[in-house]
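Take a look at this single chain, the form predicted on its own, given in structure tokens.
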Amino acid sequence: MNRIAIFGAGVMGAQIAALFAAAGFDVDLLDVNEAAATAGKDRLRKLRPSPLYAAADLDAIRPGALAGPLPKADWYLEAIVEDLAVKKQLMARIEAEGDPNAIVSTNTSSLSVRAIAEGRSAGFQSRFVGTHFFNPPRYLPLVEVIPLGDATAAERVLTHRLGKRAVLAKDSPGFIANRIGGAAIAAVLAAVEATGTDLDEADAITGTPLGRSRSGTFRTLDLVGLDTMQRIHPDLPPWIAEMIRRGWVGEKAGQGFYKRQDGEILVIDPKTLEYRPRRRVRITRDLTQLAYDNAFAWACLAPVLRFAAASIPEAADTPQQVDDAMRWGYGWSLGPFEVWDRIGFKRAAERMRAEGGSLPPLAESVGGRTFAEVFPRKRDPRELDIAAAPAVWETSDADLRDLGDGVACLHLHPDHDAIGPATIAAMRRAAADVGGSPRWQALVLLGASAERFSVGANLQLMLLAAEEEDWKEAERHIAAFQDANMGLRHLDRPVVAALAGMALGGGCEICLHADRIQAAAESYIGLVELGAGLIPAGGGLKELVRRANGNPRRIALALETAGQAKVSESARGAREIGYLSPADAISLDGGHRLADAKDTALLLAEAGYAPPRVDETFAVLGRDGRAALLLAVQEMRWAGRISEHDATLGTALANVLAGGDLPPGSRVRAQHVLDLEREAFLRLLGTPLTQARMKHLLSTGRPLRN
């Protein structure tokens, strides 16, 4: 499949168009007229968080008018207004004018898929399917697939090309996720009314502690919009209806259940509709204790567990489909059936019976076992579980695990994801073990989690050394990190970094030393040390210089990206700014990155891998190129765009990137640039302004531009 026509250039239609464009499709985006379609496309540039993996994706989207002839396409996807008559009219036109072999789908969230296709031929209905994306579609992996005919082709494109998580749902009201999500919201509202629980406490409970999204119920509803919630749940409590009447509909209106005032977050009192300061509420992280000891938590949980069990088989066939839909569509960490098992199926069932009679038939059928035992989960073979891989050895900061087929995995999980001496020791140990045994063909590097590969080196350790003026200790630590990264680069087995989430500073430097990077689409990569008043010194700049091999444009790009501490907005963006090479690969489904990295490592090994030569040389710009880089830094200072200390940092960065004071076109070995990195880092570490930046970043989490 190569071409898709999307009808409707509103918020969802345009963002879905961006997804297909990123997957390599040519996209026709159609609306009432070409101007409306163009406006929808242009809106993609402004939305935050960005719906685009790369700005170049816009080039694949062609705006058009519905009034014109329908384009030829392999897939027709409808995302127009939620009006059954209008949708049916469009389907009649697609059948009459569209490609007779194309997939046809609807992105409806509330209408019956069967009703939309009613009146169409059997052939049309055999290729018609519901494809319900969740907003924002780039970041929420779920697509509910509601088959009317054969949905196999649509499901394969969604999963294999777009990297989405497809869940088969029945053609019932709300499908799966909105059905259960609506019940969860209703239960929370009823529990607030019944117990008088304050909204900030309700959010503290109904977020992470209950296995749901971190923001909790009311903060999430502020982001969605109370007016949108009213369309989905028309029977709202009077106090929420009054908020909507006043225009207090959430984030877009500047106030909803919460608002900011004079830098403080306020929360509304449902009884008075007046705002008061939000309180920090401490809630136990023990889900079982919370469920049974907190009346509000139980009142939020029990109705949803009952409702989820009653939704099978009407909305879904299995508990796994329900749990997956809630995790992938609503950001829950645990689906309702997983929660029920976690708090003890039998205990919860007995309490529910005591409070309200019999359970839904599905729950009664479980008996004395658990849902997981009666309905075992089917695992995605492309989603490797690192915890299930046998451990070769384990430390506090890292494990070496066996992925099978001769591939070892160094799983880095240092405290707070900060790279310290224990992490560096584990890197060196893994390189020695893998390189010293015929058991291993390759090494894969894996970060702490899907959200973070690593946020960088241990800044506190460096600050402590600076305050004690222990420059030898600081230099030993930097040199050890450089040596560990070089050990990975020159290991006589292929090294592949399986990257997802944030790879910042030292985390980025580790990845740059791998033979290949296998990055999840949602990867945010950058050398950010200048935000702490330092320059990268773990070999990251050396890698950028080596890859540039004397190319002035690539060095200028490195100065811009590292000098501004830029972080890519995606893996595609990381490729554009030089942190991913053309040989590196992207896993659109981030859950597959480890399996993809393993496959890549094996391919390299089987192709007769040979490591880079230790004595390799590469070209540097030298003093003439350094002068041009320094001029660029000085012009920014003259224009008032950077501070004097920023210029000091930029000068140090330019010197390293140019290779120092050498004749133009000189060739150097890696150690020459590593020495320049280390010397510049130590000089900056000794300055009061850099130490002030480090302290501010450690205490506030924000950079200081002093």
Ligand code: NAI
Second form
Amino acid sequence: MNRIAIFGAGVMGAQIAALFAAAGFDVDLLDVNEAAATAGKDRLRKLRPSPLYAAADLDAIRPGALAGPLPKADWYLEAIVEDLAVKKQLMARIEAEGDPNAIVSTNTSSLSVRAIAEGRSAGFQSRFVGTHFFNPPRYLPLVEVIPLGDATAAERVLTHRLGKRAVLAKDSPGFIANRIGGAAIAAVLAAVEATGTDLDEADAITGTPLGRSRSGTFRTLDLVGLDTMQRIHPDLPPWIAEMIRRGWVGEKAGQGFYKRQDGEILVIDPKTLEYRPRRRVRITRDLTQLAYDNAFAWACLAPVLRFAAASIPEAADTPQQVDDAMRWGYGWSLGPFEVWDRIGFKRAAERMRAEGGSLPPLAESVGGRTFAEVFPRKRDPRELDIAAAPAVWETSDADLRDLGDGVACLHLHPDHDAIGPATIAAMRRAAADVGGSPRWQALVLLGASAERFSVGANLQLMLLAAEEEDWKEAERHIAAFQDANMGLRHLDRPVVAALAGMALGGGCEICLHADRIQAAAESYIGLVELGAGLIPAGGGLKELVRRANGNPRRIALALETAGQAKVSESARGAREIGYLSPADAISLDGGHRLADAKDTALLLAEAGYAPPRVDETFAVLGRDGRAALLLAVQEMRWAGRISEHDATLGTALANVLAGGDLPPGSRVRAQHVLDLEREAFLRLLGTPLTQARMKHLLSTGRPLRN
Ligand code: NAI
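Next block, the form predicted together with the ligand, ref. the form predicted on its own:
Expanding to the full complex; the earlier chain stays at the top.
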């Protein structure tokens, strides 16, 4: 299966086209005319966050006009206007002119899948399926699959080739996620009305504390657009209808429930429709306490729990499908049934009965147990749960766990995901234990979470050493980190880093020392030390120099990427800028990265793994190449594109990347480049401009350009 024709190059069609292109499909993207299709394709370049894993995917998307002959395809996917008659007409045409064996699917969000295929032959209907993506489709893994005929082929492509999470849904209004999500919004609006809760407080509660997406309800609606919401919820409270009338429809209009003014965020008052400064509201992280003690929180939760229970079996067959749909399509951390179990099934059920009579039959059937007990969840065997793996040892910053089959996993989870001395000690201990026992065949490295592998070295500590002018202490830290990374590289067992989310600075350097990286498609990797006024000194530059092996083009690329503290926008982007090697692999479904890393580690072990030699040498550019790099840095300075301190940093970087002041054609050992890294790092650490950058980064989270 390699060709897909997508109808509708709008918000969804174009972004879905990008996903299929990334999966290796040839994509025909069709709209009312070619100009509309081309415009849809062009929007992919501009949209942020980017819907593209790699810009090259655009080459696989061919814009076209619907008026022409239908292209041949293995799959026809419809994402045109939400209009039943128009969609039915298109289906008639696909039946008449399209490939007779192709999958046909619709991305409708509110129409009946059956109704769209009505009037078509039984053969057509047996190939017809609803495939409902969520916006933005690259970042929300859910696709609701609504089978009319046989949906297995479509589901397979979605999960295996696009890395999406498929949830089977029934052909009922709103399917699963929008149905529950809509009820959740309705409950929040009613609760605001009933309790007079301010919108900033409502968002603080209905975000992370209730197990929903971080931005909360109203901030999310600003992003979606109030006009869009109105199409799903025609009967909005009068004050929101008035906002829409005034054009205050959210982010795209410059104002909605929130607006930005003179760098300050303001929030609207529903009673007066006037804006006032947003307040920071502190909310307990204890979900149970919040649910029962906060009247607003309870008013937001209870109707949704009730409604979710009532949606089975009409919208879904199992509680798990509902929970999965909300996590993967709405970014909730807990689905409604998980919330209900978490806050105590019985206690919540009793309060709901007391307030509003009997519960939906599904909830009544739970009796004195929990949803999880009555409806056991099926686990995805490719999604390993690190917390469930037996611990060999645990420390504050990391633990070593047994993944089975002789594979150990070092799970790094330091404070703030930043690497400190205890993290480094754990890395060395893991290497010693795994290398020292026949029990282990391989080591997998796992970062803190799906959002962050690690955000780098603990800057606070370095700054402290610098302020106390304790250079010995600073040097000890760096040397220990270099040694820990080298210990992984030369361990006589294969080491595979399972990476997802951010791997910045030192986090990136750890991964560069693994034999292989198994990166989630959503990986944001970069040596960002220059933003802190430093250069990478944990062996990251040494790895780039070693891999370049004297190739000037690769060294120039390393200077550019590290010099600009570039971070990849995806795993594929990391390959383009040289942080992932061709041998490193990508897990399209990031949740599978640990299982994939384990498999890779075992394959390497079984193939007869031998670590790289400690005395290995590699070519460096030396003097002449260094001159060219230094010139490039100076040219940027002369052109006024970088500051004086940037030029100092660039010069230090260039010197290390060239392998220092050596005759051309020289070969060096790793330690030579590590020494260069460390010396340059310490020199920079002593400068006031670097210390100012570090302070600024620590206090604001943003780099200072001085
Ligand atoms: P859109 O308005 O951005 O794009 C629709 C595209 O269809 C436009 O490019 C338009 O030129 C084209 N079109 C209009 N009439 C047509 C016709 N007669 N034949 C062929 N193409 C025609 O809409 P959007 O948001 O991309 O929605 C498309 C579908 O996806 C709808 O069914 C919608 O319900 C569904 N959907 C939308 C989501 C969203 O968040 N926007 C999420 C999930 C599903």
